[in-house]
Amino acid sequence: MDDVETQFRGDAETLEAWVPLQEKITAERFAAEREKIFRRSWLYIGKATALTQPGSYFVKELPTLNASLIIVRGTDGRVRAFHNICRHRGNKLIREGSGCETAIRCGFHGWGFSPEGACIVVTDEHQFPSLDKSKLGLIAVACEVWNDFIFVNFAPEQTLAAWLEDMWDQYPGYFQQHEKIASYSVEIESNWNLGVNSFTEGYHTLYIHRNTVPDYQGGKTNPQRHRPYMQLMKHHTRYSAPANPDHHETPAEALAWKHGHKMLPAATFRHDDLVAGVNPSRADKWLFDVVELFPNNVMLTGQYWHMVLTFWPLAANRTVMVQEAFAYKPKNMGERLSQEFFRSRGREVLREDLNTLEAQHAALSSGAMKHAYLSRQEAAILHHYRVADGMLQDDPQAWFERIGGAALPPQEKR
């Protein structure tokens, strides 16, 4: 007999269970979506660790808002992004992949610029009338570093702590354990939201995953794999997934947790040492959290290792998916085996939960089915779309008085 109640934190019962799916995967939504939704959200872009020393970079392109942007670490520490332009004529100044220079230069007419963004090199400078450098370094984008994770807005309207809400002091050093093990990116057929959707309630694991990770969840007590505790912040959700204590080990699974930690689809029911965050109500019969940093990022958090999922949206029926998978830094042979194990297991999870994405959005795109009926399990999907529309019908200054966010400090304005 299911003898769990979902703990509801936030404002569930104004949810309404029908959705207009259909109209949630059109083009003209799309068009509005990049303008009033990506342009004016914090979003996930990569991981400060990847930019070990002053002038490190990486190249991030983001097709949903047409821009290409470099992510460099200062001589002062800090990480910042600029679009990835040439102030002179325009030209892309670095065309993909990452390094580390104490300068960023131009190939088309050599002209220099500083990790802070500074023009610092004009050639055949006493050509130019009037030059004044101070006017021509590199266009910023309001970027900041949060637990390790890199986040940009191009038209902010509140700090990124305002943004994070009650998960900003939450995760102190728990991403920072972790490498990263294993990176995926993936063109797929569907809506970007249907993509969120999908990885936002566990409602579907009984069935797409019955031959991958049959009993990694619910077990006797609660066969439904309800949740036992969940989130609405104003923007983001953030839910507890339930594990099984009578899951059965594969010799795979034995030979892998015999030499490392237990990690997915395992459980340690072990929460001593978790941070605030992570299993936030202390969930007896925990296995993992799904956190939806709307919009498009979602992330996994469990014992010892978390996974970072963002779909980026190229149309409104095309979306690019990226999986990283990260782990606790192994100390020998064995504990790398044991995480190879997860890793392959999660890809394999992975290409079910996308396929099923493209099926998805070729039968709801033939407009015979105009609204989808949700249950309380997928109160994440409902309040999904709740944040989304409160987005595209507020103008932006009557959005910002009602989130209620800090706004930013003048300087970080350009």
Contents of the next structure:
Amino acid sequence: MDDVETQFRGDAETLEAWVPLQEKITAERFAAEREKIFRRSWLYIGKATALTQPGSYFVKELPTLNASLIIVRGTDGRVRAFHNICRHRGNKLIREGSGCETAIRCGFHGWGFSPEGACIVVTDEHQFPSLDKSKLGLIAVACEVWNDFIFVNFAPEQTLAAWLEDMWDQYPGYFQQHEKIASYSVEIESNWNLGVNSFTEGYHTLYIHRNTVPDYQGGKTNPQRHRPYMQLMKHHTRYSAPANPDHHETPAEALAWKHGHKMLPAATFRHDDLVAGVNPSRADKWLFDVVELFPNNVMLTGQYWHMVLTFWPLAANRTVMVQEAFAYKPKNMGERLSQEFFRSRGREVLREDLNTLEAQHAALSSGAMKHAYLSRQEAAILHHYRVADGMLQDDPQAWFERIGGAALPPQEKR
Amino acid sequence: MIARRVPRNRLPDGTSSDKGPPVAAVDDRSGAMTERLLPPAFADLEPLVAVWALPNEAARQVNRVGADLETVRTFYLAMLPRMPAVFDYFERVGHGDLDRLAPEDRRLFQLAASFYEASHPVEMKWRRTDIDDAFPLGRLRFLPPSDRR
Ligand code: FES
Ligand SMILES: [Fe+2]
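Condition change, the form predicted on its own to the form predicted in complex with its partner chain:
The next block holds the full complex; its first chain is the one shown before.
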């Protein structure tokens, strides 16, 4: 039996294997994370495909930041985010849901706002002394779109392009090829960091997933399922999962792959039609990638599908997780049926992943174990806390300058 | 609790030999329009419709988990030899939009989707119809499109 050695990119050498995990789930830590991490990070809040035309909007509640946002497409086609607050006396403008309006009207005194956020109607306006509507537009939140992913930032220190580093232009058209095929949410009694961590290592897959996907990864030449490639960025982490070329197909699965794209393949891959960001090292036996979009998002990217998991902390010990699965657009109903295998099996895998979080949180919060000792295969978790600790330092600017590229090799263009 | 789907329209005797569309037939006894449950080529699967042709992923999973392993296995074994024909049939439908399917085609799709739900405990040799050590199904919220197709 041989072993695959992980090809690391970025600073994996100085990661300390011991991590003070217990302190990461405390209420004190969470209060600081909310202000210094969540308020200053670009946060994924939904796909722009939901906003089909000018005036299309949806309301996004962000309890993590005690905020409610209106995400709306303007007549110029741009997607913007505004606080869901009427500029008159602060009524919540839209209670919930989504829709399409040429003007957003407040039910309290009838003020109206354009899809670009301008104040366009003040009722009985002559009663307002020296009214200047230009001072009464909706309060904007920084909002940028990357490949249909809408991100917001409450206190941006850099553009979304800079935040995403070389991922910014490595996925042209990739996500847009897919449509949503499934979505779930759960509220769990667990810290959000533990949630993110449980999706950014492959070490667990041999054990947790033995009943659902026992042999997709690793195989004879990589029995411990070492990641072939792992990239630690300034904030994010991206790694590839190894395929098992000897995966055993069951009858239902074989039928699915016969009549649709092989979504969980083992080593029979064409790399030529993959964008640079997917399987970025062009690993030979490749299954899919895992990307942690720091702080609270994990993307899985495969050849014909991607998944997005987002963790929204409500408190130090309470988290809402939303999972969305996307797959290639079927050209016939046979392909649609074929996707039912992936969709339903994927959900059962997700339920296995979620099942450790509450028990782990409860055990850690006993305070009996202060530190955890992690494998190199868990480097994404160590990096997550290194990045978070950096942002929690008092002087964020100094931290950005210290870590800004210095620990990383020169960026290669693919 | 799961609401079992009750077939709304039983075919009157003798109309199952209809060829091709249109699928609606007049029930002479009631005067109401009736539909066949499944496309004619899959009439043999009609007894499965009431329990297994459920409208969305959420309903199909809850139904599977609520059934016992022998029931799920029996359904799986009834469907497995018919699945190649089901795929061939659906490959001739040149779009992937379930909302555009005729009711009997949609029911066939839902039956086949339930086959995939049933395949997990049977093919992965689970001890029961749900996984051991999984997050409780009752706490999983199904969001669109999982709650509607
Ligand atoms: S609070 Fe909205 S119009 Fe008065
Ligand atoms: Fe997992």
